[in-house]
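One chain comes next, on its own, written as structure tokens: the form predicted on its own.
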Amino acid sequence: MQLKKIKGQMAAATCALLQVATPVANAAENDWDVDTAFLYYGEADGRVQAAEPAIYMGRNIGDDDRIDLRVVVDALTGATPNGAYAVNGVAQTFTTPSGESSYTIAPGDTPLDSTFRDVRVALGADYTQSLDRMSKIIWGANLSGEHDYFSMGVSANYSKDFNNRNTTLSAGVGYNNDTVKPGGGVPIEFAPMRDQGASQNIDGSSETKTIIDFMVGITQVIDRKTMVQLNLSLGTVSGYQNDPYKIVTVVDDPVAGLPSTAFLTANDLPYVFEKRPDSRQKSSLFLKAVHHLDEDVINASYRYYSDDWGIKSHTLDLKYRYELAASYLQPHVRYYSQSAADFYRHNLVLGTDINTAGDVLVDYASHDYRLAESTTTTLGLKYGIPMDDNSEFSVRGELITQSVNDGAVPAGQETPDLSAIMLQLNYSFVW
């Protein structure tokens, strides 16, 4: 589950991790196309560090059918925000998810939980079945697991060519079933975090959620140098969607002057576990254009996303492949902006959002920075060189910066900006 925390930052990098960089001209029909990759992602200030080796293998198996296999391993260390905010002049102590230990944050520092370590292994397979000369269906399956999260899913994507193969229509569906098993158990929503060694506010050992996605799309060849693609995706998520490691700070009643501890019983701390809706409807529109100049290639895309949590986002992505004598350079620019979720809260206020009996008076609340209004900019450069007719080596580096808009919060309590680097090495060959 902890690996989900950096999904937003790594999404742009990992979406292209397992792709053969250049079609292999001399590959025999039954040879394996192999793409190996290693990705490093590191956030500044001692935050999340991730290492991800991966391997992809694919081959044709006759009659235009094909099989593709992939293995990805994620190893995660570092620290990540727990949902509380920095407080000037006061040290804060938090209990680990197991309840068996605690950690203290110095005054003015952003509360970061550095107690976790995690490894995820993901397996995937696709089978491309040719139905006739102009149509095919791709059957997919995926499986991944880590110590507190398990996911399994299947997918199917149908495509058909028209207009002398200049037009391709496609439609797909995917289904995933995920099981969350947090360390120490599933915290009770809006229940207070408790002291180290005390009986924790736990409601069972695991929860589940299901994810269903639909996609329809069209790809059109405009001329010999230009291609455009348009996809519409719809999805639904139902079940447990909280981050069990995230909390929200409760602050003093500004009217009655009651301290934030007035609602607590023995061994409770002035933080409550977050609560999110158990359903989510989402949609996205994706537009991509690829244009081949005399030698170079421009690749541009735009994605609009919205959901019923109130999040709307825009993603602009531009790559320019500049051909050198025997290699190439590919600068990359990506800009992402999103609005905040309707229930994103910097804190809960005693007397307004929660009463002295401990009853929370709002439906949902989370101070997860991934649900905040934010902008993220990525600047990168890739260098690739063919080793021979059947292999290629490439290296890619990117700098990622994120700025979160918390709104009108007191000075010193803002969510700090995030900066990260990403380095990816690829070697593709035929076996």
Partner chain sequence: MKWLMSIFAALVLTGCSSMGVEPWERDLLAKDSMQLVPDYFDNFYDEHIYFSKEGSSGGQGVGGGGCGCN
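Note that the rigid core is defined as the largest set of C-alphas that superpose within 1.5 Å between two forms. Residue numbers count along the first chain shown, from 1. Worth saying up front: this structure is predicted, and the values here are computed from it rather than measured. What changes on going to the form predicted together with the partner chain:
- If you fit the rigid core between these two forms, you'll see the Cα of residue 259 move by 2 angstroms or more.
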Second form
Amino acid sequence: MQLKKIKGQMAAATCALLQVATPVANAAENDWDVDTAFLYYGEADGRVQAAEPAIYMGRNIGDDDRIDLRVVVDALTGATPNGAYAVNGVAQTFTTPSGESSYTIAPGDTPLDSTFRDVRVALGADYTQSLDRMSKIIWGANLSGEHDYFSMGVSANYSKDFNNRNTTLSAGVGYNNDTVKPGGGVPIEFAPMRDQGASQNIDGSSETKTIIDFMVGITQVIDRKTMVQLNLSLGTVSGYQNDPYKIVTVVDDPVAGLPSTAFLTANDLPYVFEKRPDSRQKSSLFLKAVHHLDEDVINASYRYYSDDWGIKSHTLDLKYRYELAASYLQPHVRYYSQSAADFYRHNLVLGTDINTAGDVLVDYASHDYRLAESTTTTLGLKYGIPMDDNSEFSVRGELITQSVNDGAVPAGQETPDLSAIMLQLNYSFVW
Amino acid sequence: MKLVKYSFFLAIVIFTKTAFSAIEDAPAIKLPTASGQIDLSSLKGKVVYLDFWASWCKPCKESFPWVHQMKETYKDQGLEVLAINLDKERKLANEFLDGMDINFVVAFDEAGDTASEYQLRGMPSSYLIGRDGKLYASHIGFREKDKAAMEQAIKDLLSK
Amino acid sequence: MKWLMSIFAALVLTGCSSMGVEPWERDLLAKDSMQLVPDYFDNFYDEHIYFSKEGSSGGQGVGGGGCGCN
Amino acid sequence: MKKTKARRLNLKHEAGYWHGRFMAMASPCEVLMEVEDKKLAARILEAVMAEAQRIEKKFSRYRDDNIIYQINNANSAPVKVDDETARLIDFADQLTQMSEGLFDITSGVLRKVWKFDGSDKVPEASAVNAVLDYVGWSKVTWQDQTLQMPAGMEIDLGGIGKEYAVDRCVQIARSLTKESVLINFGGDLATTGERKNKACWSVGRLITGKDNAVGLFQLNRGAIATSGDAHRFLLKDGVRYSHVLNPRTGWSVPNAPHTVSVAAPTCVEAGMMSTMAMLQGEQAEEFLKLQEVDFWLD
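Other form of same protein, the form predicted together with the partner chain, not the form predicted on its own:
The complete assembly is shown below, putting the previous chain first.
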């Protein structure tokens, strides 16, 4: 055989052989989106401290369905107001929920119950079921438990896209069933707190409430840079809604506001357990807009809330995402203000609101600061670094200040301001 | 005018599922590519798979290997693929394409004019144009489960 | 509540179909930062904290799970 | 029911790159990836592994569930093959023409009489001639993606398969990363492109039976393939019979080099060039010089 040069022919033949397509990344990549976070929440003056690690995972299933899972652990310590208020010149003694011990608050200090300490674990799962190209249902379930509280709920949210996906209408319903099992038992409403060691006014060990929520919403794309959302929600809560650990002070004289010395027998303390209505109708209107500037993004929302307990509130929330070269800064402002619940009472006056036999003459009463007229202001800043491989690290700090307007109350008995910080670390990635 | 447009799409939706017959002429396309210009009319005589995509659209990305494969499999039978990029900035499209192994022509339509001509209703959108330059089928989105039907449509039109 | 409902209905019925963008103009809307809830846990923690410190809650959606928070 | 557990990848980080290993096509396979991200490296390795296994499964002549088995057991019936198989057969067809019949995918049946076990069992001429009736690409009808072959003949794409797999995997790796990836399937290797900072992949050239690398290639692009196997021969009356068989005569090619390595843009070209060189016997070196390729021969 003659030797001949075949290099060119070989290259051409090889080219024909190898020009084949490379069907690599075939199916939609079904990776998990993972978001891990850690929150430290700390209130000033030795009040509540919380550490909350959390993990979220979500992935697509097939073409259109999706599953999202969430686990949050919430570890709490610290002290929380028991419902009584500070009084000048008088030390106040209270019995702990278990009834087995007592604690004394110095004159002029706000009564805090420091016996609470809790770990809460919450699980959540959502399944997004797509019905067709334009509509889907998100089925949700959640479960949470702590030593004195257990909650489980389910929800369904239907949404449908219209006019080239520029409009989305949604409707949702949620059902929740909560059980509270207070340490030491369920205190009898309006019954006095009793001395340590005495038999406490307890009736049963647990109570439940159910919550049903309805929501309708619309999301509308306004233009290439703007999208708005409007939600309307209605909620009904029925069942036990008292805070079993909160009491109301009984006074002889509203002008002085000192705990009564003439109240009932020797074993009774001048405080009665609070009582709230066993039904609550809530409604809210929620508006949100996101707007893209040249680089930055504004995310603003407003909520109006009202319920038949007499609470009306306004919430404004504004985030501004300021893009840096390879990261972003996001200042956050939130302002909240609410009116008091109709039955929010600074105290109950002996002879007017409650008689010497212990019969309470008003329907409901609570001195829980969360039912008072109040404002909450939050200032925060977040710094985030998105990375090339779809991961992102961010850190967020927020400063929360809450102040309660007690109205006309004797000097020194005002609810103190609450200030707290939030520090949050976040790392999200695709797995 | 509105009625005409509407009937145009109605027909397409129906015909995707039944026998093939031409609807109307495919709107003209004259767009820049990385190396020059492409004119749809120059592809007459071939079956054209027209693919509208953008770098920010996830299913578009997922469709690329499949489109690549279709071209490879059916080019000998006369399939041509024209992928029209609808990014507002060509830089974004180029970043997306960088390092990708593609065997089809990518044209750039920053203004989206051809997209309006073709009355896109979703991203990605694809159209099948016959050898006669007429529009035969359209498809919105890209899903695993649609692949087989889309390939069948290509095959049917090639053998028509 | 009734007036809210009627505002809502009016918003749904009017105008919406004339607003919006073409499918190929969603480049900015597709960004993570342009989602209604761009930061999952920021939102989650906020809701959780304010739920336990304020007299009102909810509005963004249904479900979520209660707690005996103080 | 057998449940397969998620495979654990053999993936290690070495000086500036990820190094993945697996076994396929009866060879140790390696993938070197100059990427940062371990997940990306794992994805590339998995894709390469899957492709190697796919090709092995599809073209191995040791299986009874693939196209090669169908063809070899068609008993003279025509067999229509898929596109990929057709491209490989087309390629083999062209090689046969280029080599004037020295390269022939039907030559595998000669192994029935030639067993290269290091012994002196050189077959009888009559036995070789008997088998030779079943060798010869010219006896095969190949058109319209359909192959028709007399009963008793067999084809074997093994001579192209490994190099083809390397090049396919290079394409896959390129579609997954811009960074340089080196694919090495049992000594046939190729890169996807140049490394960072003009660095080269250092590739040791191992001769079977010797412990140390006899040469070090500095590969910055393209491919290198090696033919030959120092272990496979027969020795009789002082004559060494190499395992390279001439399909026209049915006899071992005299004075074929032990091994030939060739560098080329693709692994297929490199591999076919070295195979062709082996088939030239003592003219191997001359042949390679004529092709103006880089080569190593001993």
